[in-house]
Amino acid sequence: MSNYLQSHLQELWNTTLQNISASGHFDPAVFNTWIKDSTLFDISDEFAVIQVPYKVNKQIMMDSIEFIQQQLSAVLEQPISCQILLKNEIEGIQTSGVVKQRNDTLLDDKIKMEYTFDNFIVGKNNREAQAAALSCCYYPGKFNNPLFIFGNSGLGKTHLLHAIGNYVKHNKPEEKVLYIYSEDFVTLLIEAMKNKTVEEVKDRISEVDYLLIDDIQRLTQSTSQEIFFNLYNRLVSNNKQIVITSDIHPRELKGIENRLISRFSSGLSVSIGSPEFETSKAILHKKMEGREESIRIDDDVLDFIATKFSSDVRKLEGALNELFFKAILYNPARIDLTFASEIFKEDPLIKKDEEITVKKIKKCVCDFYGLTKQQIESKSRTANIANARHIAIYLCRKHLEMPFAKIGAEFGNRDHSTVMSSYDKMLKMLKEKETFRQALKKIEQQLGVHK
């Protein structure tokens, strides 16, 4: 099949027929009726597929075949050949051709080079996920068989696949990977099982040494599963290399069938979250390389963008390409506090009133560390969290005033003398440790309380 996408091929047909009709090589009522309907199914190369709905259609054009093809040739500047086919005999030559090229579209290489390891920004919100990825690489088949990575859209799943991919072509060249998005595996299995090629596509995608999935939650075709479930189990036993991605945890997955969750269960599953503040900044750093000279931008405009746009790399990656679209339109001395506050104040992750909260102090403070409002309010111990924890029921203590009972029923019902404890140990980590200072100092000026 071409590469032509099929709304191109309208778009071209439906110029030839215009000219066809304005040169009056057809009286107007066997245009209509006869040539009118027909459409351009293919281009491949030199030679073009016409596709009618009735014999006659077909044998009128074939008396006119050498005009039409001279109209096509000159709407596509080169010289083509056409052929008028019935819609039984196109589905009549589509298993060998035209399905093949079909076929070899879906499974090309669609590896980005662009996503690696290298560019791949690491930090406590997505390293287990990273380091999984890179041991896939190492030894694959052997221990994370499948690899499952889990987690919202726009925190880095994609990238890990691609940077995957791009580690096996360049370090093993000889051996093949496959990436593919479930939506394209779907619809490269109906078209397999519309012309009897299951077979010869199963056989092709065995012959992989690593099959990378995006999304696999919209794999919820039933018979797609069925034939998923067989192709899993002839790589696996081979010791081949699946890496599967989705947005929620593969027992969380709807539409999937039982056996395939536990299969997915089986090898190892990791999540990635948002991105705690030093991540979120070393992105954008990330993102500025090259762009140093041309354009001056204050270190706390970092901090700003870091903290509001923090849920994942897109918006992070976006709000810089916004603020710095903006200083080329409005030309800036240099990018400031300021200059970044008015660009964003309509945005609605950064419009907010003017009153401090306990839910707005919870919020800076999970953006800041990249955890959510129930890790915060958990009972667990792990110490990002609970330095989170001291930390907001420190701010809780010293800007809202609010007694130890009070900020205890804030945070998961703990009573006044574990909260007066947290706060104890936070005055004491202020006092020690200059990382909680310059942490307290970020959150309290997302706060709009640092003087």
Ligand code: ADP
Second form
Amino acid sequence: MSNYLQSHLQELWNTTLQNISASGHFDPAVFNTWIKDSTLFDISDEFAVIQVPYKVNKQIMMDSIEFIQQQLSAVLEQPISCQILLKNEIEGIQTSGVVKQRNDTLLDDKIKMEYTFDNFIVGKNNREAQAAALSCCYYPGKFNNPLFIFGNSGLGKTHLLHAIGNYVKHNKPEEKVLYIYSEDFVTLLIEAMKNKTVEEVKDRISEVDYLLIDDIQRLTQSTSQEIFFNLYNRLVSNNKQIVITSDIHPRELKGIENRLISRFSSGLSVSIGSPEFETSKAILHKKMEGREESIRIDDDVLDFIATKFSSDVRKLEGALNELFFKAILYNPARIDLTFASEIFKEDPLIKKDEEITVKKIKKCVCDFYGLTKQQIESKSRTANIANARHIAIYLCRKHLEMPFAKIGAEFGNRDHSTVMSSYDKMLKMLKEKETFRQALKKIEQQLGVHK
Ligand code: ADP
Ligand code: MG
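Mind giving me the form predicted together with the named molecule, seeing as the form predicted alone was just shown?
Below is the entire complex, every chain and molecule, led by the chain shown above.
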């Protein structure tokens, strides 16, 4: 605990809140609904903990965290960094004593408590990734080292990394776990180079039991790759678990040295795709927990959101938040489909009669298979990538009546005959296999062309 008395903390925070309100940074309705009810829980060294009642308050305050920090720093007349936490999160920290360890800038606790295995909804799209992530918790460094999780943005990769971090923190408190975003890793090393502390940083990182490195596609700086390679070898040879995420398959990574790519491919690579309808709905229900009492949402509204936004869970969550936000603002008797469609009518995902383009076809196919645009344009022959490419080529021909050569130019400069054989293959598969017919139907529905 700090040296501040409770009443003093309250006074400091009241002044900060008055300044925040007067600044006009937040709309008065936003301030009164989500900011006003926060309290200053504690201040220790350069670090303040602000307590908020609900997750939505936290999300809104986190969005303006820098501004809030500035305001509190101005009142305290010293720079301070703020952490916004829910009551139960603070209780968690108090029992594990994490607040006190926060002066360690390297192993500074970047693990977000709100992302756990418990609140990660498992569906067909992410079952393998979730199971693999869990296996790293039970059998670290044994089977899947490194574990490489890849998939489009917003599908839960970062959530799974934090879930591993939280699992280890709670179940194996003696083990060290480091979560680091690739770009932060680069910054950390650049700082260390300036301060001539690279060896120290390397030693510290190689002491961890789990290294969770997020969005490795951003590790494009060559010196950092060199250091990472070195650390990687040290950790793996000591049977320490490494988990990596990326938006593309290791083989497709650009700007990353081959020796690293071959290391990444040597463990287990699992993909994570877009959730299906039922999973999307379960995610929505999970994200609504604790908020249901305040606002009632009709079930068909949830169906509507789950159908329209399932290609990206972040957007799915965003749509739900938008609904809550507008509901507080307009205070309707209940949130029904009329209210929801009015809110989302400007959203590009909802607009009808849009013209079909190659870009849109690629997007719908990628979303359906949980792949990236680069993957379907690549030369990869991996079955799901090749199938997705065949379908995209088929759709370009069917709906845009494009010449094969022109389609080829859109798909990694393939020649006319390769594209034609891809198209023929698709025709054959559609005749023979129900799964392809179903996939095509769903993608065409997404494109708005399936009757
Ligand atoms: P990525 O790292 O793949 O871009 P994130 O892990 O940041 O995606 O996920 C985006 C948001 O969606 C987060 O708020 C996360 O909690 C949520 N999310 C994604 N998948 C799930 C899931 N299966 N269950 C619950 N929440 C999920
Ligand atoms: Mg992420």
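So that the term is clear: the rigid core is the largest set of C-alpha atoms that superpose within 1.5 Å between two forms. Positions refer to the first chain, counted from 1. Note that the coordinates shown come from a computational prediction; the quantities given were computed from them, not determined experimentally.
With the core superposed, D367 shows a C-alpha displacement of at least 2 Å between these two forms. Relative to the superposed core, N171 undergoes a Cα shift smaller than 2 Å between these two forms. Put the two forms on the same core and the Cα of V122 is off by less than 2 Å between these two forms.
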